[in-house]
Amino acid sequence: MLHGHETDWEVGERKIADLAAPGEGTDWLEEPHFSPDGMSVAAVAKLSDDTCTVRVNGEDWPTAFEKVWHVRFSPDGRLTALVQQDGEWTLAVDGEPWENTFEFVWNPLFSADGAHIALCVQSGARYGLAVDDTPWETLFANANNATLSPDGRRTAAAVQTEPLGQAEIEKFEAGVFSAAVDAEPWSRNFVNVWSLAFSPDSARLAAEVRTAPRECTIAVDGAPWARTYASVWEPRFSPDGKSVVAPVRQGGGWILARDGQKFWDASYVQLWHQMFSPDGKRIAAIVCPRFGRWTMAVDDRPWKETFDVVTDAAFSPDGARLAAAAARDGRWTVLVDGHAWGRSFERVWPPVFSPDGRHVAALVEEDGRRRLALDGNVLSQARGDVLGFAFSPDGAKILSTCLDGGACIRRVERLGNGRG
């Protein structure tokens, strides 16, 4: 999704670039990526001399590379790509590669403001992260589940702290995995570590852990909850960072626990993807109240309408409203405050609230074309597939980026005063 910051919100349509013809000296162009403000379009260009570069609004980066992939704009508008030169990989930002290179790199992570970029790296058959061109001082035999703190200054990953041979079952069951923050592992090992999450202030870290082959719990800053469970799901900090909630399996069902204690009273067939409202006053989760039927629960009260699938839930900025994508009988729609849109589609992408909470928009697919739906109605774009969108800060306009053949188009439309 695009972000609506420092953007030209003049209503109208303009063509940003045309990718229909690769151009002289170019074999092909890959899929386009729009900048957050919709004013720039980038794509990998395979050149005729068997090198690659990135083309931005028709202009190539000054440097060509052996390989280029995963072109992405950061939230602050910088253009990044994973590049290979002389057999080594690194990250290039606005055409300038980092000084440090690695055997392989993947999964770039951006801070919310885009000021910091983290990268998963492999060097010397060992693994870790690099942040803003500075790799971890210590790399590990295994590092996964990488995460970047909200302020972008800290990184964490589940790491293997002890060597493990193929037949060392007892050693594995004793625990050889931990979580490392900025390359410093927790003091305790576990059988497994998954799904790391930083607190909103970036000071604390929580993770799913397996303390024994059949016992799981949540660990916070290396200290596990006192109680273990058959299974647990991803932990989440409260907005104030003082508590952690996680779904846990207990007594054959799933409940929501808080700091190791039962928090919601109801037990569900399944419960996951819990989230706090921005002000921390409400908690919602995707739940399965009976087998095969899914809905949302808010503060332990399930919505009445159920579906075959519910996913991609989100609170409105003020926490007063909640939306999710939902499917029934192979058709998708958007579920808002317990009520489904009156129209269904072949596919629905994650719904997004306008900043004022009055509108809900989502990319949808119908007749094989990707459109933009607002409050249950498809906006009347004349042509093209919509690639992304953003609301204006006042919620009065919506910006969409579209691909029509090879034409990359930016549109701004004014919204009505409805409530979806």
Contents of the next structure:
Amino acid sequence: MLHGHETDWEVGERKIADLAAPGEGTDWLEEPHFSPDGMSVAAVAKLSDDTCTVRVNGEDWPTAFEKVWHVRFSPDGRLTALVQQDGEWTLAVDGEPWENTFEFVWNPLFSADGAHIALCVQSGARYGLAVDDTPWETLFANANNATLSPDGRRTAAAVQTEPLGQAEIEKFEAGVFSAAVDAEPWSRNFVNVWSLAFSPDSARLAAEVRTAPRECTIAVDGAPWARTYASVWEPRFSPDGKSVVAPVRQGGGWILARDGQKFWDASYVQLWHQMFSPDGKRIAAIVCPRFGRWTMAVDDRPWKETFDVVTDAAFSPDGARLAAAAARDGRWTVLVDGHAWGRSFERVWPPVFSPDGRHVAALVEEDGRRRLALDGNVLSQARGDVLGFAFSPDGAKILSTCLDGGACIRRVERLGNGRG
Amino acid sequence: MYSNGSTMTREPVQDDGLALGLARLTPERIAATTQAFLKEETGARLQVYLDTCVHCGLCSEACHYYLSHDKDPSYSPVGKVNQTILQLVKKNGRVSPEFIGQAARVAYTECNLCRRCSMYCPFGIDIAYMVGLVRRLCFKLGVTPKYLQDTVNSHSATLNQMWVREDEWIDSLQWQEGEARDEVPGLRIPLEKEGAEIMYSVIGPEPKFRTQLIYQAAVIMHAAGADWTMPATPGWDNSDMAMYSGDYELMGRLKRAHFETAMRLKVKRIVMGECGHAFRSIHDVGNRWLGWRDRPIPVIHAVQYYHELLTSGKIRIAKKYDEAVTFHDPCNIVRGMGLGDMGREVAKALTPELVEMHPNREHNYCCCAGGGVINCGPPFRNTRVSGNKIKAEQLAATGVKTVIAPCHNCHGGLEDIIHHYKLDMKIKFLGDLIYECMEKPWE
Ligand code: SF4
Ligand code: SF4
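Given the form predicted alone above, I would also like to look at the protein as it appears in the form predicted together with its partner chain.
Everything in the complex follows now, all chains and molecules, and the chain you saw is the first one.
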């Protein structure tokens, strides 16, 4: 993902690297990843001596590894990859592997500012996380649904706290899973624990739990809501951290509940991905008010226009506007405040508001090419496929990265120019 | 006239899952749960079916259980209804735990939900729907067969069918990539490739027991020059035993994870491996339970994908398989989706001769593994295998030694039948044959 801050906003275009020819001693280069400021591009390089490394702007990391996968930039611009050396796995940051190694590692998680990195790890068939090169003190028979707190200081996962033999259905039903924060499990077990979510201040943890085979609810710091439901979806804390909302299924439909009480009145065929506006005043969710018809609802009021599918919703930074990607009859578009763009595309990536909330942009696919669309218009100059974009903090310019053949290009343009 | 479904005569079977659930039941709880269930989850559709059925028994000849059990009416489709949902409705749930035990046995282990019988009923009554209702009720009563329930527990804890942990999945893919790369220089199984055209999805047993299928798929994708990816997160497994245990809430969770994984990766479509029930779950049942009329991302079955690769010339056939074959039509993709002719075209392109078994296409007999029956495990294996003598006869009559079945469950079911009835046959996936017969430019 590209970021708008702390970057060079001089208008123009530059070639960051060329991946077309891997060069002598390299068998191939894998798909490129741009840094958040668009100034670097990295890819796994498979070398001819059967080792791998990461190539950044044409330069290889000094170390080669047995295997390398999942190259990703942290939001602060550090380059990470999962690497294997002597049969052991770890995370390498800017070419430097962590000191701790594991039998397997996957799913690196970054704090919003990129300062902290967590990693799912397995050693000796025991599971947990490691944060900034420090593994959990206790590992578990299984751990999944891993999450990192917003401040990047705490990690949590659904963990299996007790051994479970083959087909031990009675024991499973009694509950062998819990949620662990920094390797410390909640005081009780559940049948299942899913969709862990930290509060904005990172102090509390909520999760979907199954308290009995046919009873689900939300637990906050291990304490389940008083009521149970046939099913629930992901909990979300309010921005002030004081309440938790979650979709719950009752009477054959879905409603939005808050802290165990009915919150929205309407019952939907489906309701999920609820989100608070940044100021906490409004709640939006993707809803299906009638079978097969999807839209967004804001504070329990669904938009009129409906689609076959709606996804990737986002509020504007001031919370006044809302956008989502939506499709009808296989063609995708962007929905903004209840109205679809006039054009449709083969694919649409998540829409993003400009910092002032006036513009909405999204990557779209047209005629097999990935392009950048702004407020419904495809920006025309782009050659190749646009891979990412970001608005400048003043909303006047847009930074995009693209791949043209093997050429990795960074471009800054002023908004209002070159609309297609 | 099949008036009362006749008395069921079965050897007692010990199943710990059913026993566990039954031990907790009281007649009051059964009645309350059943009444709430009938009120909340059934309606005109069930009533119309029950009112319309004239108990003529014409559906009986459709059912492989009935045909294979000396035409015992308790195995007939209408007999299954009469022993289960009809009584529950008539008695408004006032039945004993023993009754529920019998009903669970019928619903979970003596019906594959194959829907063959609907085609033989003059009114098109969907018996499988009614048997599915019985399963749903049994789930609500906590009476499910042990091994099926264990599979469902795995789905709930890991979002896959085989208790595959997150690292084991990725490790299996990387292992198969390494193996395949020894054969095919430059081959990749691209993980988490955002924006690829295709997300390839498989069922839980592939990384666990049938890794060669992942290997073969990777070779086929490579040869076809496909822009594809596989997820390195849960959501990769397209299978769904929750659909068959009656745990629809969990089914929804599984399908949501699968589709949202594809949407996160921003692929244009999902290509599924050769599995029938997973196709039913993704293409028809689970997606709709969540509220999507169709699929939020287009989904195609391997049969459709292979057909596309062969007709577009992306895969070329270098040689034919070395003997004649027959083609088993999996219920879920042929009766359920009409892929029989497409499957045959792929099979014919790969083989010197295709000998039809009879009946075929949508009239084909079920493998008797489907509908979650094979997942009910050893206690019910005998009923399943003896319940498909007719399939063994049908296979033997073709006189060929290879049967193609583009479905995992069918493989399991046919393997048991072939073994039990001592048929000299082997079973292949279409992918096995494509891998064996295709042009490999790197060789
Ligand atoms: S197994 Fe198939 S034919 Fe027999 S009752 Fe069930 S759905 Fe009908
Ligand atoms: S064929 Fe139809 S009407 Fe006749 S017994 Fe079977 S389900 Fe009833």
